[in-house]
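For reference, the chain that follows is the form predicted on its own, supplied as structure tokens.
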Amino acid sequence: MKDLRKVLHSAQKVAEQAEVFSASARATTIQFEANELKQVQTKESSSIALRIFREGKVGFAVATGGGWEALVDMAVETSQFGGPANFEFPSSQNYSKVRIYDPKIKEVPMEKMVVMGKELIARIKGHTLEILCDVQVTKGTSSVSLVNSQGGEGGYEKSFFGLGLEGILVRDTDILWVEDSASSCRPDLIGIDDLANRVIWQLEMAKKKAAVCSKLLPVIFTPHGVASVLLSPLVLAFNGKTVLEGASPLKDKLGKQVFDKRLSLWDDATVAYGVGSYPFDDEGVPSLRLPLVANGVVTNFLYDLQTAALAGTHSTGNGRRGGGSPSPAISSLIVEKGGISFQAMVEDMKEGLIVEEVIGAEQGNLLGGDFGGNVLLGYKVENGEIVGRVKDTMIAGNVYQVSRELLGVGQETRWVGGILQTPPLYCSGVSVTTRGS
């Protein structure tokens, strides 16, 4: 914080307003390839970023690994070409306590992480001997500090623990790919058994092969399937910058019924030990639980300070930095669970598809909500039973069409990638195409 105040003090001599933001991180990763331990790696990073308002324009500069002395001069130089300073940095805030740091993270030895990786591989190979597994076990800590000329100030520490597996099974010309992961701010919340059981379920369902015909079919998107296919179009559509530019299909839909009444969605940066949680965003705006869809009705969009000012509204605490200036971004998206079990969804199907993973789903018109791609992992359902894995199959559809009238919202939710918590979604009328049909 001492260096930040020095930068702020220097910046205030040449600017109307100033903000200094710093972030540092340290992570240790244990990596296995093809069932064997490959490497143990520790990485450290740090950066300081400065934003200023000078003569009504925004200047920005960032320095990595130290060297903050030249930040003010660089920010002044960029301000000549910056956009209008149409917002103010937040003043002093009372931030809610969000649990995102566990001191036990420092007590996890590398030897234990290696053992976890070996045990996970052993569990999967115990079911399918020929499978080749890539595993990553990661622990890390990060810290964020922020101070601005309006009296805004804050800082926090965060911990991280993650476990992930990708498996490839090659039999003659058939290649099967399976994967799963889990992450949290608390190492004791990550268990080998749950992850291994989910991967083994995928392998079990994929033992037999099945064929589908090219036609419209009902589809169950598992939580992984929701993340693979439906997440990106929705994240774009609720981004305040996309809305402001008029590119979002939801731009005129605030307060209107767009989705099935059983669908509710919110962005929540306050989830205890969630890897996407924080007490304040990267601009010093307090975090909150923000409803985006309430019983199918669009209720809010995601804003940072600048886009909120342009839209005539307030920041939602979603200003995030990806190495540059802040922009609106999700923290953790949560889809409310419904009232039907996954098994009941399957039993309801006379003929349909379960989609676990799709390749190329983001290559369509994402802004329009279109999705489409090759089903990397999916299963056919006949007369209420999973009969086998499908190959050479593609799906296509539109997020807004398939979610307008859902056949069901699952009652079991799980985290995917640490940023999405969702149940399975049971959709009708998804276009399915297979090679040669």
Given for the second form:
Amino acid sequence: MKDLRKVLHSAQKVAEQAEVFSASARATTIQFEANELKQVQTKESSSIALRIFREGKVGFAVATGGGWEALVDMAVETSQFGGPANFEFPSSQNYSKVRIYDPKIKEVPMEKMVVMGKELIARIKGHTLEILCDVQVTKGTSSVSLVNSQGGEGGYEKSFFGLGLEGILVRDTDILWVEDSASSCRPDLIGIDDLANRVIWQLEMAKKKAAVCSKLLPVIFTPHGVASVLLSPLVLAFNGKTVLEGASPLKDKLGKQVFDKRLSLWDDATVAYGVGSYPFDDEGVPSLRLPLVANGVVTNFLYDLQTAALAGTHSTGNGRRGGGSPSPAISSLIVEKGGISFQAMVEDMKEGLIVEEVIGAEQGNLLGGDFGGNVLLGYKVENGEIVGRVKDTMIAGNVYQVSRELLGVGQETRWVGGILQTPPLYCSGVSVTTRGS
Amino acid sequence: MITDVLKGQRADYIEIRCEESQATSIVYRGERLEEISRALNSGGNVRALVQGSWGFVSFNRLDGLREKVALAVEEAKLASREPFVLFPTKPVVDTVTPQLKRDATAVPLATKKELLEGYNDIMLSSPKIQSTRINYRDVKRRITFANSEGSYIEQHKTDLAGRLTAIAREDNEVQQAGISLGSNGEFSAVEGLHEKAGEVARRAAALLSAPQVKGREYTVILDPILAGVFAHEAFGHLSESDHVYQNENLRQIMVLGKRFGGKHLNIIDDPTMVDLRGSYAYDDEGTPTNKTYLVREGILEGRLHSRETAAKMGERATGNARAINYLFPPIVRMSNTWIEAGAVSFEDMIGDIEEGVYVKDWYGGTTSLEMFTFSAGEAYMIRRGKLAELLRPVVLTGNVFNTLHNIDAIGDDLDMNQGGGCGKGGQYPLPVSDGSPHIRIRHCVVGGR
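Having seen the form predicted on its own, the form predicted together with the partner chain:
Zooming out: every chain and molecule, the one shown earlier first.
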């Protein structure tokens, strides 16, 4: 905080308003490659960023590993060309408590992380002996501090624990990838059992191969599949910046029914021990549980301070920094669970696909809501039963078309990658293209 | 200082890499200059090898370097793999500086802004254009490398990357088109693009009324840019030995001497090419670089190595161990990757296609080693040997073990593409370039609705 105040103080001499933000992190990762412990790594990082309003314009500069003295000059240089300063940095606030730090993180010994990795690999190999697994076990802590010229000030510490596995099984020229991960601010919430069971289920379902023809088919997107295929176009469309510039298909849709009535979606920065949670965003705005879609109706978009000012609205506490200046971004997304079990969805299908992972899904016209790509991991369903893995198969569709009327929203919900909690979604009419037809 | 730090440490091998960088980034979103920023970055890392396992520590502050080395050695001792000896490289003391005609990192901010604003105005004033995106970033880095074998290498690198995108809208329909830019820091790569900016905007608007291709197998012709992405995704990644060296089954599939394509097919990776984004003199393990034939006359001839993968496979280190910055250890990566020119003209290639798809320019690409997808920024139907209507953007997919065999014509017009960047193991975007002449692929799956 002392360094921050120093920078703030010298910035205030040349600027109308100023804000100093610093982030630091330390994480240790145990890495297994091809079932063996290959590397242990520790990463330490710290950065400090300065944003100023000078002569009515915004200037920005960031430095890592020293060089703070140059920050003010650099920010002044960029402010000559900067956009109009049309908002205020938030003044002093009372932030509500969001649980994101578990002191137990300090007590997790590296030896225990090594054992976790070994046990996880042993479980998977117990099912499929020839599989080669890359496993990562990570623990870390990070801290954020912020101070601005309007009296705003805050700081928090956060802990992180993650476990991830990627398995590869090669038979002749056939390659099968299986993958899953789990993360939380609380190490006790991460165990190997759930993860191992999910990966073993993938291996079991992919044991046999199944053929599919080119046509329109119903598709069940598993929580993994939702993250891999449907998430990116939606994240882009709810971003206040995309809305402001008129490039979001949802721009005129506030208060309108765009999605199936059974679909509700939140951005929630207050989830206890969620890795995407925080008490205030990277601009000092308090965090929220923000409904984006309520029973199919579009209710909110994500804003940071500047975008909100330009759009004539308020920041939703979604100003995030990825090394550069703040921009609207999600914290954690939560899709409300529905009323149909995964098993019932499968049984309902005469012919269709279950999609877990698609490669190339982000290469199409994301802004327009298109999705598509090669099914890296997916299964064919015939007469209510999973019959095997599909290969050399592409899917294509549009997220607004498939989610206007869903065949079902699943009962079983789970976290994927620490930032999305979703049930399986059962969609109709996805285009499937395959070789030789 | 570094030799002092390494003294008395009990490890088989230790290296230290320090980096200082300065970056400028400019972002337009529609008519708004969204970001114009400068960043200073410095940091370093230590990597230690003990009994076959690695310890790695990265940091922003250089103080306490001796303790950091000790931590890396401690970490390495936690693991217990089979010990091995790194592929030997001669200790080198050298300094490498780029020779640029006009270094982008030295061009005044005002000049960059004015130039980009010009392109933005052209796109925004074009019919049906709702918004634009312009991303520009240049970076200058000084990387110092030293290892316990006596190497001390200082490399100065510059890089420039960017993209112009036009977004067209009509009713609820949103379409976009763009071009990628890149160079080894030469500013000319972003100059004189006024005409291209106009074309991008017109194409985005035309896509609003363009049809979607019907998904199925087609004969496709790839332009040099997209064929370069294809070479990178479809074959380049499979040539990275870290995917292969510990996987007995993959090693059997990727055995040298195996046929992957016709006699006309040659695929090369070469960091020694001058003035390309993927060019460098030493990799991030201090290995001097080489030209590597991955495929020669259709047959697997070589692959890309770090010192570890080379040692474990009994092959030579190729100088392809690269790290995106000091936060990461080096892993096996491509540099400049391309398909060598053949002899077929574009007219001959397209002439006998009854119905096919011509795909141009790059939008993205990815691979699972066996299956890959890549998407075209621009696509047209081919009917009766001629280019026909513009199509909505298409995604193509294939399987490396048969798609390379399906290349039946290789053009005579090699061109290298410098846009984009490569991602692997969380390290993105690494500067690379790729290229190819026009190529024709039979039975290529094109996704569509």
